[in-house]
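Next up: just one chain, as structure tokens, the form predicted on its own.
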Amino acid sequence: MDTEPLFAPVRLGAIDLKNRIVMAPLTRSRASTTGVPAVFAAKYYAQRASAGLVITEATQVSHDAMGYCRTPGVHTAEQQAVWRTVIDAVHAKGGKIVVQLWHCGRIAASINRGGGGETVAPSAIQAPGKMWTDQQGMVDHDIPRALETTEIAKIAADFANTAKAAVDLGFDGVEVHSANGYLLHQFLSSNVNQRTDQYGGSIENRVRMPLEVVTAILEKVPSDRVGVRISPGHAFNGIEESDMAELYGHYLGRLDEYGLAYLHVMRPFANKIETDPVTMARSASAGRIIACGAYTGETGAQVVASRSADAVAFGRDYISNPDLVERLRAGAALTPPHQATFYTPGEKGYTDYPAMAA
């Protein structure tokens, strides 16, 4: 298996990567009920610091942005104190780390926030399916309240203020979560966004809110330390994009104007589409691209060698293979993950996967 293209260094904006293997953002639900990361998160991320870049699990920009149970934030002093230990641990191992910033929007159950705060979305349309709560097990997603036009600037400010705090804390950069059916993706969609103001209807209007978020961040953080994640055609969390090609042709063109560090493109796993999002992104973007979505070492190397992408993010493989870089280099077998411990509290299934040498 030829994986050599994955081991060449690359520069994403202001961030120098020692290789092109990226740890994808992975929700693991080990934080406290108030969004404080577990103290052993530093060990977890440091174990994986041989990656060219570590992208943290999706991290709330505010209390109201929280949707799932036990997911971390980076908007309070207590949360930031633990993240600082994570940053220091990764840097001590020679790694680079960026924090992925998110707002869940309608993918939420208020009980996961302790009953506080409102669940908001572009429109008052409930998401299909259910989500886990520690108190009541599986429950329906909340019926969200449609955001008032005047409230959108506050959410953009939350992203910007949290991004600045994260970079000031020592993160090498931030990644804006504009994918997977969460709030920014909800504004992009053709079914969840039923607004009649300047944030709904036409493609130009539907991209307005995500672009305002990025613009607000760039007023506080250099563009070469900001990435954006997208998932064109991904129907996860009830998202539809009836005009996907036109939507992303416009959105990516606008994002390309910002001179971002990178664009993180996720291929759908919940459904199949005819257009390859990575190929589409490369044709629309002159910047660096991270490709993600069920790549193996061999197919990841191929996408880098073909220059379709500049780096490849691995998700599930990083859960159970903290030394994934070393295993791919050696052509060694990968340890399969234990799905039952993906989202459970504690270190079991989190920091206890052994490296090859062990």
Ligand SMILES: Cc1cc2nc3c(=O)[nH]c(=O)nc-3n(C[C@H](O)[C@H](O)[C@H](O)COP(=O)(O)O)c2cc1C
Contents of the next structure:
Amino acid sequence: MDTEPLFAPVRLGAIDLKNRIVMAPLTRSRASTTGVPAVFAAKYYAQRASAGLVITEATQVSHDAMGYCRTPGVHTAEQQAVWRTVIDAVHAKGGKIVVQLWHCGRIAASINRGGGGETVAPSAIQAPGKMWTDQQGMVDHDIPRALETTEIAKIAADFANTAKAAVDLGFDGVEVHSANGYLLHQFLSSNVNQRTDQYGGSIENRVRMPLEVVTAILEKVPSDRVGVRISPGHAFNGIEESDMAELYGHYLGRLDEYGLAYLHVMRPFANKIETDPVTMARSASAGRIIACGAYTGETGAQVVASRSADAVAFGRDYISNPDLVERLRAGAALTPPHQATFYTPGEKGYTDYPAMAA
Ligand SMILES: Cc1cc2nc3c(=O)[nH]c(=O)nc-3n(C[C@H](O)[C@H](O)[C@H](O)COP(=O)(O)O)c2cc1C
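Form predicted on its own done, so how does the form predicted together with the named molecule look?
In what comes next, the whole complex appears, and the chain from above leads the way.
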């Protein structure tokens, strides 16, 4: 297996990566009910710091932005204090780390916020499916309240303020979560967004909210420390994009104007699509691209060697192989992850996957 292309250094904006192997963002639900990361998160991330870049689990920008149970935030001093230990632990091992920022929108059960806050979305349309709550087990998603036109600037400001705080704290950058059916993706979508104001309807209108989030961040954080994650065609969390090619053609063209650190392109896992989103993104953007979605060392090396992408992110393999870089270099076997502990509290299934034997 020739994985050599994955080991060349690369620069994403202002962030220098020692290799092209990226730890994908992975929600692990080990934080407190108020979004304070677990103290042992520093150990977990440091174990994975030989990646060229670590992208944190999705992290909320406000209390309202929380949808699932036990996901972290980075908007309070208490949360930031623990993140500081994570950053220091990764940097001490020569790693780079960016925080993925999200707002869940309608993919939320208010009970997961432990009270307070409100579930909001582009339109008052409930998401299909159910989600886990510690108190009541599986429950329906909330019926969201449609955001008022005037409220959107506040959400963009939450992203911007949190991004600034994160970079001031020492994160090497921020990744805006515009994928997988969460709030930004809800605005992009042709079915979840049924708005009749300037944020709904035409493609120009549906990209407006995500672009306002990005431009608000860019007023506070240099563009070469900001990445955006997209998942074109990912029919997850009830998302449809009936005009996917035109939508992303326009969205990526606009994003490309900002000179971002990178675009992170996730291939759908919930469904199959005809267009390869990585190829699509490469032709629509001049900047760096991280590809993600069911890559192996071999197919990841191929996508880099063919210059379709500049780096490759691994998700599930990073849950169970803290030393994924060393294993790919050695051609060693990978440990499969235990799905039962993906989202359970505590260190089991989190910090206890061993490195390969010396
Ligand atoms: C347990 C788990 C948690 C995830 N959490 C996030 C997340 O917080 N943010 C995100 O953008 N994607 C998330 N994803 C998607 C992964 O980042 C990745 O795109 C996906 O697992 C496909 O890559 P893989 O085939 O290498 O696992 C998650 C996936 C899994 C399995």
